[in-house]
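Just the one chain here, laid out as structure tokens, in the form predicted alone.
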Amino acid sequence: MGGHIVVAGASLGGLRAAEQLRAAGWTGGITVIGDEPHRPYNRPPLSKEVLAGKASFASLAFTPKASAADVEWRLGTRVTAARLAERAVELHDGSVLSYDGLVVATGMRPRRLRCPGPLAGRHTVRMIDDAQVLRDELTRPGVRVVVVGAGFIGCEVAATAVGLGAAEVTVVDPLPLPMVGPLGEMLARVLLARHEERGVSFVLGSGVTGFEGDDRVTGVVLSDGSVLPADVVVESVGSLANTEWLDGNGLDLSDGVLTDQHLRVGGRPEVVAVGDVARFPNPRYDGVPRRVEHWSMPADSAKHAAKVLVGGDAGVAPFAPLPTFWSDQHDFRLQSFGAPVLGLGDVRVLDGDPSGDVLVGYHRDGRLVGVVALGGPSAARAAARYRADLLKQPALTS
């Protein structure tokens, strides 16, 4: 099967759908395109190992199957624009790509404060050189961190901070409760004590209008006034889909890449969207187009979407995966599966008890949705028993 497929994006997603385009039979040429000079690499341990320093670069890096050997990289090269009706992409030096087929894998990219002070002292953490620059800041001697946004990534990188013996480490976010939004208000409790047990604390309904400061940050403003003094800040405010590149030809970017339920966008056979870009109506939920920005969805997305393309959607059952997603903070890690942000109505113990290791269950109309555990080894074990179930599940009605 001859041609030449274009994959935008070198992250996970890049890499298996290009894995997933040669086991679908693709015999043409792939050429990958990512802006970062690296191989595709493990993302989660950002916030968690490689800050501890326990994880270095070659203990992230994946490595291609076989099958994709022969897979053109361009690294440190960036796509800016997509004619889609001629079947063709631009790239940063000016140069014009053909494809018979076009993998959308650009993924996301952190949000920043629009805020008025010093940039320097300020990070994010999406990239290895994110982590290893900050780093290099959080093991300062009496250092002072601030972290803006208490959601997952943000209290990840509080328990890190908390571990490398920063003096003091404190999370500012505008919502009531840390990781309130996905949780819901039961676990959140439980995960703001646990935190503050173990160090972290927490400033919540506040947001942040700016920073102090002349060439580097020293403080941060909060929306009373009043400033938290500060060597190193780190925003975990959101993210941004990395979709510009893709203006101009008529597709429904409000949130990611809007596709249908075989992944393919805009109507057009020859273009499907992988990993957390992609926004795709979930049959096994209410079918309402969502992004999903867990681990396991490039993988899932990438097999589906090459599927598709290489051979088309005839007999093949629309893309329904059932989301997983985990969180190591402390000395405690959280592990879900399912949609458990579709149950905050109906949230109720399983197993266990809040105090120690606990299972929570997430309900929409008396359906068991999602899971969560919080806990060591034996929690996480006790959520996996309820992946069969939740796999079982009829389709919800909207």
The other form holds:
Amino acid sequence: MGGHIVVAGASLGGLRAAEQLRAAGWTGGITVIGDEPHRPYNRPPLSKEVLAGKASFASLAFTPKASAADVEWRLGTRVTAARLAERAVELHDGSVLSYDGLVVATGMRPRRLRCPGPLAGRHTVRMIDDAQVLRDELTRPGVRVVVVGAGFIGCEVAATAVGLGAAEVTVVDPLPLPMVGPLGEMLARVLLARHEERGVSFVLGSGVTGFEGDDRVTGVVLSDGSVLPADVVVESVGSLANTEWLDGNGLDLSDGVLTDQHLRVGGRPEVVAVGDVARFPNPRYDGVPRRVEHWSMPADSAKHAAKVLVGGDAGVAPFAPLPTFWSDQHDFRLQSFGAPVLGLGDVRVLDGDPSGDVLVGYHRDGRLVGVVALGGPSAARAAARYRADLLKQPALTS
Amino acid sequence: MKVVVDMNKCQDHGQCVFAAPDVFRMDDDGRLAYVPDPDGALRDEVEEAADVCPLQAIRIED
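Can I get the form predicted in complex with the partner chain as well, since the one above is the form predicted alone?
All chains and molecules follow, beginning with the one already shown.
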């Protein structure tokens, strides 16, 4: 099949899309456009191994499959606008590319705190270049670190900073417990205790209203007016979808780009979205369109979207991934299958004990919708058993 | 087909076991064990296993 497919975004989703287009039989041209100067690399190690100095960029770069060897990579630029009706995109350098197929893979960017105060000393960890700069800061002797945001990334960074020997590590969050949004109260309490035992301090139920310092940050101003001294601040307060370039095409961009059950965008058979920028219905649950910011999403969605883009949807079942994520913090691992967040109202211990390795089940209307394992191999084995159960369940919708 | 796992990278996530259970398994200690020279008919599932490895530690050599 000839023609030209443009892939907007050169992270894991863009790479897998290019590879899966070839696997689906596309023999025409493929151009992948990315704003970072780097080829696609693996992001989860940024908040862990890269900060800890245990991984270099070379070890993070993905090795593209041989089938994608002739893909054209246009890096260090970005798509600034799409004209879907004309099947064309505009690039930052002013050039216009026409396409027969378009893959939206532009992902997310970190949300930043809009507070008064200096910018220097404040970091995010989404990109490799950020992580390498942050690493140099975290290894300064006697450094005091404040992490804003007690989600997974914030807690991973805090754990890594403690491991690097930072003098003080404090996590600030308006919510009453770390990771409580995705995991619920039971596990969040357990995780709070485990972090505190290993040297992380928490200021919970408190927002950030500003930063102190002249040239660079010296303190974080909390909502009660008190000030936490800080040499380094890490902001991990969520992310925003990179969809501005799709404005003006009549699309629903209210949280990522809305797709149909086959990841198609705007009712157009020649435009699909992959990775965490795609807001798709999952018939495995309730069919409500959601974005999923898990590592497994780019590969899962690229496979489905490429197949539909190249061959159409005849005989193809709707995209219905089983979400999975993990998080390594200190000496423990969290491993999740399914959608725990949909079952926060009915949380039960399925295996083990919260004082050690434990497997927690999340239920909706009495039915298991997700599991989270905390701990070592025994918890992982238990989670794997329940993963099989979750996979076997029929769809909740229709 | 030859399968090579960089055991220095592997962190025992077990995602490869789900993708290619005929080639990868976790032993009783939760450590990865695998068949280094699987049947060529298993290629698709081994490729899937390589794709889903969070550490990208699996390499396929022909």
